[in-house]
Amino acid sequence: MENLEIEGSHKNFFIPTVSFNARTGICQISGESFLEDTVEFYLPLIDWVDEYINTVKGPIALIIKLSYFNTSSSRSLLDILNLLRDYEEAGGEVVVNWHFDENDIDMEEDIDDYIIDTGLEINKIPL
């Protein structure tokens, strides 16, 4: 299984960074995500994590660093969430951990409202 690495960009729209890494499992997004497609960024990581937890079966870590995401961005985190919220119920190791602004009062709720819609465990860490 292939790494995914995308470089984040601030021309028209901002795309996040995209970290993923097949060896440790350790996958990080950062920056801000405010895309035209949002599904078309999106769906290749929602594929890697789905064929991760399907064939590696390791341990995985994901490590949210936005600063900002739009609506449609936070549907498609959802949809990783969910997935990684099966793979834990079906026995799989999963750590979220989430940095934010503790001063961002609005991405702190956000966070919040992941936890209660996937039921997941998200390390909140305020920067």
Second form
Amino acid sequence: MENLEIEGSHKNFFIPTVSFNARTGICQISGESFLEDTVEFYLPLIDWVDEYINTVKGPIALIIKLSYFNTSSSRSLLDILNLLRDYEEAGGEVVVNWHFDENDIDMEEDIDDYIIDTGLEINKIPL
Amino acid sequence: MDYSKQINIVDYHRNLDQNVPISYKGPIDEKILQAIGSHIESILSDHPKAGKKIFKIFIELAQNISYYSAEKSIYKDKKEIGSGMVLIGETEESYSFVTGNLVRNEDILSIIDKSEIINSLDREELREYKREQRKLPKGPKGGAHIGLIMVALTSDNPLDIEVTPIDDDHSFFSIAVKIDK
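Having seen the form predicted on its own, the form predicted together with its partner chain:
Let's see the whole complex now, leading with the same chain.
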């Protein structure tokens, strides 16, 4: 299985940097997420995680370091987290580390809402 | 030479009666989003916390106008872009962020309903409402149905909604939020 690498940018839209490693299972999304077509951008990420879970079947660590994401990005992030939740319930090894600016109370609250939403144990890591 | 009177810029200027660091009227495409967005980031660097909030609110509301405004501009590549207004006002204690655009009358009730629900909820209830709505199947353009909820949560103040009938088919819909400094 191939790695998934997307170089982020901050031009007209904010494209996050994506680095999903099929050998280690470490998947990182960082930067900012505000896209022209959110569904089109996140679909390959969701497909990658789905394929990893079903073929590699190894441990997976999702590391989120997004300082900003808009609400449609937040919906696609929920899709990824739900996949991980299902994988964990089926016996997969899942770690989610979510890094955030400790002064950003809204962000911390949103992470808490993802924890309630998904039932996943998400490690909140303040910067 | 009185062609400048075709657009009454003096009235427009006079009507912006408080300190208004940013005002824009026109089609909202990605270049405008980017230009106003980075201007917000720089102008509000004195108040980073409020600045970040205004940026988040701006993106959600401006994107709504871009997608859903009933007033469209057609670009050279035949792409339709929604038009509307974006204003930021400033007082000593707070910023106000206002957007306005034309909405088809058949769509206005659902927006008012949603705004009234949002204003009736306390913060915990609002978060629960956000979680409920975000779980729903995605809307057009991958929307999460939570733009206005996020605006209310981010501003931490009620939404100030105003609807002015324009003609049989359209109303002018404006939404103002206050962000404490």
